[in-house]
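Consider the single chain below, provided in structure tokens and representing the form predicted on its own.
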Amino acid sequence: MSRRGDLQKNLFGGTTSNARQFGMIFTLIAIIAFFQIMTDGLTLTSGNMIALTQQYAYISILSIGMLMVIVAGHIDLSVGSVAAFTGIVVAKAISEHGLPWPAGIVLGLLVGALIGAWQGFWVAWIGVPAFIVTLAGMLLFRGGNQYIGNADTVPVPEGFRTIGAGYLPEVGPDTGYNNLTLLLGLALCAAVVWREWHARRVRQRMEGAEPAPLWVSAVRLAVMVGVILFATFRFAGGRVGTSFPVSGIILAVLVIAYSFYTRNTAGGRHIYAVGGNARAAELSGVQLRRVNFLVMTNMGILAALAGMIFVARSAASGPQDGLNWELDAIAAVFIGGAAVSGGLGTVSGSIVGGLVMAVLNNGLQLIGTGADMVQIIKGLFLLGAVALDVYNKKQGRFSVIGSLMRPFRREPPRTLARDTSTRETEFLPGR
């Protein structure tokens, strides 16, 4: 094969990958393009920056719980209104029950828990659909916010705002950037290329099974190190007492151990069986109620610390938080590659489509448009980028979606003749 075969190929890894699979990251480097033309620069600023990964980083958490709703084949249109909830249970017993900040952080993770399992016993063990569930818990924890808080805000102490508003702080000798998170970056590099390295490992070992040429895996290597220290030096690199943000190390956190839970676990590889065919899966001896009512808690407990998230860094909790954020987070999971039947989707593909979201969003406000064309745009594009996917998957071209999906497609079987004669076949399973 060709070199520029062997690139097209290999660049992104995977038997059957290309440049084509990652369509939606190519639409936020050309919107990033795009308005850092527009604004001048400011785009790609530390600042801004870092300012866009605090303002998002609470709708990314939430997109996490929500792909897993989606994928199980629910929809939950309450997150909003349970963060808003939360956010005010949190503040008035930091506030004005003397709780400690701490324990107000371990209080509002059981009130999403409870929640998001009040909602799930619903669906699962009662057998209402999640949209009635959901849209009556939008109803009811909205109005408990303004009930609980007498439709007023509510202040937090400086303590619970880091987890909003924090940054990671200044250590070490001064060499002009924050310490840390040249150090964090630093060490993202080293697990990049130790899982590279460790892919070339495992693949040389499997027979029939070559890896990557090495030219591949060296370019692959300098585009994913160039863009961490691209990135890590922007961050490092801000207005002093300002650095990555905590709410980012926290977004990070969750975003390796769900993308693990998804992939690797029979928890998760559960809940795409469900989505994908309920019936089949509870066949196969999968407890259907279980996955529901896990997967139901699950988002609660995510609203949940978004909401205080929200609030650490408005610093107060107030009437109109979590509002049209469930919006938000379901388009960042279809705009990601969700399947609107359920049974596909990924965690990474919904941080993407947040990224896309959020920079859509911050860079129309940086070019001074109106807040009412935001929206428009907004809708605008999640209706196009969802439609031309469709519609390009029904014609047999390229799909963004169904490229993004491969990687859970089970391919058809596949049939070895072993007796011409009697024409018997065997039966491979798919990937």
Second form
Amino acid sequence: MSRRGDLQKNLFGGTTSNARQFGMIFTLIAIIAFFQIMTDGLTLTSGNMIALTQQYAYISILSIGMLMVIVAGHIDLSVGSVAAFTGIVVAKAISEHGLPWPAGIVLGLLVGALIGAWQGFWVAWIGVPAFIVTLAGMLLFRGGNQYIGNADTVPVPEGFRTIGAGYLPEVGPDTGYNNLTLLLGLALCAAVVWREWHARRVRQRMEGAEPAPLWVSAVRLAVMVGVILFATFRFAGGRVGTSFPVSGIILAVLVIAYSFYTRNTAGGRHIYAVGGNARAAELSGVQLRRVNFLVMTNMGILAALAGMIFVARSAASGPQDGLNWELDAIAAVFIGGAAVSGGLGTVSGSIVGGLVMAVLNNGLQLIGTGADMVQIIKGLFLLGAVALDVYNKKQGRFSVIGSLMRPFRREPPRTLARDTSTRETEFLPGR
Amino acid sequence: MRTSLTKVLAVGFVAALVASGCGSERRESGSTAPEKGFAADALIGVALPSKTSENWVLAGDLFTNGLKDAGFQSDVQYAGASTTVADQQAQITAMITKGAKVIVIGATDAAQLSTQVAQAKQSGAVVVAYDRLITNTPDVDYYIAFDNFKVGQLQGQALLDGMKSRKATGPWTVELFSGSPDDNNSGVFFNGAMDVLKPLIDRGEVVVGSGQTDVKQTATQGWKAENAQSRMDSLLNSTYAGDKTLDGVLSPNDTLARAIITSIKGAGKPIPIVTGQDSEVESVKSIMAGEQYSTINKDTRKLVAETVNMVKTLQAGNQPTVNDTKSYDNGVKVVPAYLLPPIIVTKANAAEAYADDPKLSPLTK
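Based on the form predicted on its own presented above, generate the structure block for the form predicted together with the partner chain.
Then the entire complex follows, led off by the chain already shown.
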């Protein structure tokens, strides 16, 4: 294998030496660089990065749930309506019935779970295709939103707004930065270093596997730590009173939890099995109904959370909340490399997909592009990104995202599954 | 060779990244220094709703040109047609990031912008609510609009005058339409019209055929023509299925008025007196053809010109003129407002009313 191929393999974890594999990360970097230049450095200012995180947190939360739905071979068109419905229920309960706002959040999650369970029931037990069930849900809950809210806008109190528009408090000595954000960044650096070290140890102990050369680990760590430190200083260095947003923290926690669940637990792998081949999965002992039911219920809960975060950010629940969110979430998942037929895709891929769309949107707005052109460009981009991935797969290469996400995966599965296709790697975590 | 090159590049990249990240932009929020104006070529942001009515399209063009002529840089944005609120929030945030000194906002949802408006305020920008008052926030500085309560009163009066001209004495049967419930103006128009109509309804001289007189029942979600048309269709099929006649329809604007007329024509009924607002081209044609009865001339040119004047005054560091400091309570504070007088237009005075309008005056000849 050539030197270059070796390098790529070591740094990114791909097994073929084609730069296209890393398309989406490179695309993201290219888009950021492009807009950074076009906007005279506005894209990577503290203020803009904080705003970007707040703007896209709720869509990303939706795309986590949507990824699982799509991997299981379904689709959910109702998320926007469910978010709007939950939003108005919570806003009304808090502002008109005197419910304390933390209880309001719990109520919202419960409502989301109930709606999700309702849709899951039709999908899993009655066998109505999710497309139809959620199309019905889209109408049902949009109407519900307008029925309950009288198509009116209902404001929410200050405390509740924290989850959508809030920041970490300013504590400790005056360092010129937000101290809590600095701590978060340091913790993240420590976690990255620990994981790299842990992965090397595992490989050292494994028979027949040798750890990557030390310098590779060092470079990989340096790049990741560098990016994290850069982001940390930017998020911590905004206007006094701002920091890494609360909604961003909620998103980060969810990404870590759901990545772990989908990758490292039996329940998570069952979703991939069902999406890959439902019949085979069932014969292997996967409880099909249970998986489908849980996936839909989970989507309901995440849609509710996204709805509440948007309401909190907007300071009010309105009749147009959640319009077309399903499309944004679905686009993020597919740009992130999921397969329409199910069984393929990762949580982190969807987040990157969403981030690409968000940066594109934000950059175009900073340049001053009209909403009409923004939509045209986003549409073409979605088509192009997915077409490229499909083309690559047809050529027998790895899918862009499949390889993209490898460095974030635990090491053992990678070695075991080295020579199998992506699809199989996704099914069999090598346990 | 390649390896060491990569090492050097990687280390250099990381060092550059971290170094550039360190630059803190920290400063105290809400620069409390007294407003002393700003640069004469500063950026002025204008965030308008989606292009659902000719008026907003015209306003956008006028702002772009007006601000340019006044020497400012302008950033005029429309929200997308499908995701209006989220779009507008993002656009306002982008304007703040770009350092706009004044942000003029025609809100898509008047109650869902408080977070962005607060950010604007903290960044030191002046927030002007254009045409639609932004509610539930202390951070709106000025409101500039036509006197909307007066618009409603004029519409109510025109409806009565029109019906009287066809049938001298009542009772007259009418139906009421109002605008989108998420637009603060809808209620103001409706209340203005009811200020004129309510006494007659109470006396039985004006009868609302369907009995739907509540602003919730008469609402037209999103100011969308299709919603008004389908409501009129249902009313015709339920209330006016027999030979019951409809004398007048209160419509809050021209787009909805034409949708209502389309519905009535489709049902094969004679066209009643239909009011309107905004002086849209199609409606002026309709008025001249004797279909729609009235519209309101709220000259967007004047409103935009006044807004640009306000921006100029702010640039010089002076207090803009306001003429109403008590009517426009947004739920948190009373916003100082500059109101322009609206003019009612029927076939009778159209030529005179649009004499100065290059686009509309040829239609009235």
